[in-house]
Amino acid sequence: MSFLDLAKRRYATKKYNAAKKISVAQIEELKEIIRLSPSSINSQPWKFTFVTDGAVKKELAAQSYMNENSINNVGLLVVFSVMEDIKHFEKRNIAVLPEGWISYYEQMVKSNGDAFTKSWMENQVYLSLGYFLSACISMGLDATPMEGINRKAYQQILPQDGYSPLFAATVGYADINDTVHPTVFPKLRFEPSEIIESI
C-alpha cells in the first residue's frame, strides 16, 4: 500500500476494539521507531513512556476528559514527555553535538531566551508525533493523538525526574462501529488550492 493510500485510510480513532489488543513485538517495534524520530540538529529533548498495565492506564483516562474511554478501551498509551531543564538539556543533549549545530543552536534558539528555548524543545517533540502516527498506521495499527490530557495530574502519576508531560497517544485497533471511521465519515480537508502554492 502507498503511503498516500495510508494518508487516506489513517484517522483519529474514537472508538477501539477492546478485545484485539496490540502485540509485545509491535510495542518494541515502535518503541524503536520512536527512539529514531527527527529533531532539529538532533536535539531529542524527549521521554516516550509506553503505558501497557491497565491500573496505571485508568489513573491516567481519569485525568484524560473526553479521551477517557479511549485509553480504557486499548492496549497501548504512549506519554510524550519534554525536558524542563534548559542547562540540563544543553549539558546533556546540545554539548554533545559537532560545533556547527550547537553554534546554530547558541545564536538561533538559545539567544531568543529561555521562553523561546522551551517552545523550541517543544516542536521537536511533536515532530516526534507525527514520525509515530505514520508508523503506526504503516504497521496497520489505529492511533489518536491527545493534547487533552490534564498534564500536571500525569506528572504526578507518572513521575519522570526532569520530563514534563506535553500530549499522548493511544494505540490499537479500530472498532468497525467507530462513527468517525473515514469510511463512514470522510475526512474534511481543505482544497490542494486553499493550502498549496506551487511557485
Ligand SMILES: Cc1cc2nc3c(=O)[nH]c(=O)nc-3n(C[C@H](O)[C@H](O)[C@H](O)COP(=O)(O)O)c2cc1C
The other form holds:
Amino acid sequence: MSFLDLAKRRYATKKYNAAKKISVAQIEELKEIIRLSPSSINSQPWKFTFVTDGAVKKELAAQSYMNENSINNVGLLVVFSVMEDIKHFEKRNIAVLPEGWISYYEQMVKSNGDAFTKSWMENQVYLSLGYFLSACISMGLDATPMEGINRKAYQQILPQDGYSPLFAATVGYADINDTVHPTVFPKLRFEPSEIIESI
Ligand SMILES: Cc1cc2nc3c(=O)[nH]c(=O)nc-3n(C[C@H](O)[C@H](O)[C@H](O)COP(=O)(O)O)c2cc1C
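What would the structure be for the form predicted together with the named molecule, rather than the form predicted alone?
What follows is the entire complex, opening with the chain shown before.
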C-alpha cells in the first residue's frame, strides 16, 4: 500500500476492539522502530515506556481524562518522555557528538537559553510521535496520540528517573463500530490551496 493510502487509512482511534490485542512480536518491532527515530543532531532526548501490564495501564487510564476507556480497552500504551536535566543531557547526549554538531547545539540551541533548549528537546520527542504513528499503520495497527494525560500523575505512577512524560499513544485494532473511522467520518483537513504553497 502506498504511503498516501496509509495516510488516508490512519486515524486517531477512539474505540478499540478489546478482544484483538497487539502481539508480543509487534510490540518488539515497534520498540526497535521508535529507537530509530530521527532527531536534530541525533540528540535523542527521550525515553519511551511501553506499558502492557493491565494494573499499571488501568492506573494510568484513570489519569487520562477522555482517553480512559480507550486505554483500558487496548493492549499497548506507550508513554513518550523528555529528559529533564539539561546539564545531564549535554553530558550524556551532546558531548559524545562530532565537534560540528556540538557547535551547532551551542550556537543555535543553548545560546537561546534554558526555556528554548527544553522546548527544542520536546520538539524532538514530538517528531518521534509522527514517526511512530506512521509505523503503526504500516504494520496494520491503529493508534491514538494522546496529549490528554495528567503528566504529573503519570510521572508518579511510572519509574521515570530524570524523564518527564509529555504525551502517550495507544496501539491496537480499532473496533469496527468506531464512529470516527475514516470510512464513516471523512477526515477534516484544510484545502491544499490554504496550507500548501508552490513557488
Ligand atoms: C499531539 C497530539 C495529541 C492528541 N491528543 C489526543 C487525545 O488526548 N485524545 C484523542 O482522542 N485524540 C488526540 N489527538 C488526535 C487528534 O485529535 C487527531 O489527530 C486530529 O483530530 C486529526 O484526526 P485524525 O488523526 O483522525 O486524522 C491528538 C493528536 C496529536 C497529534
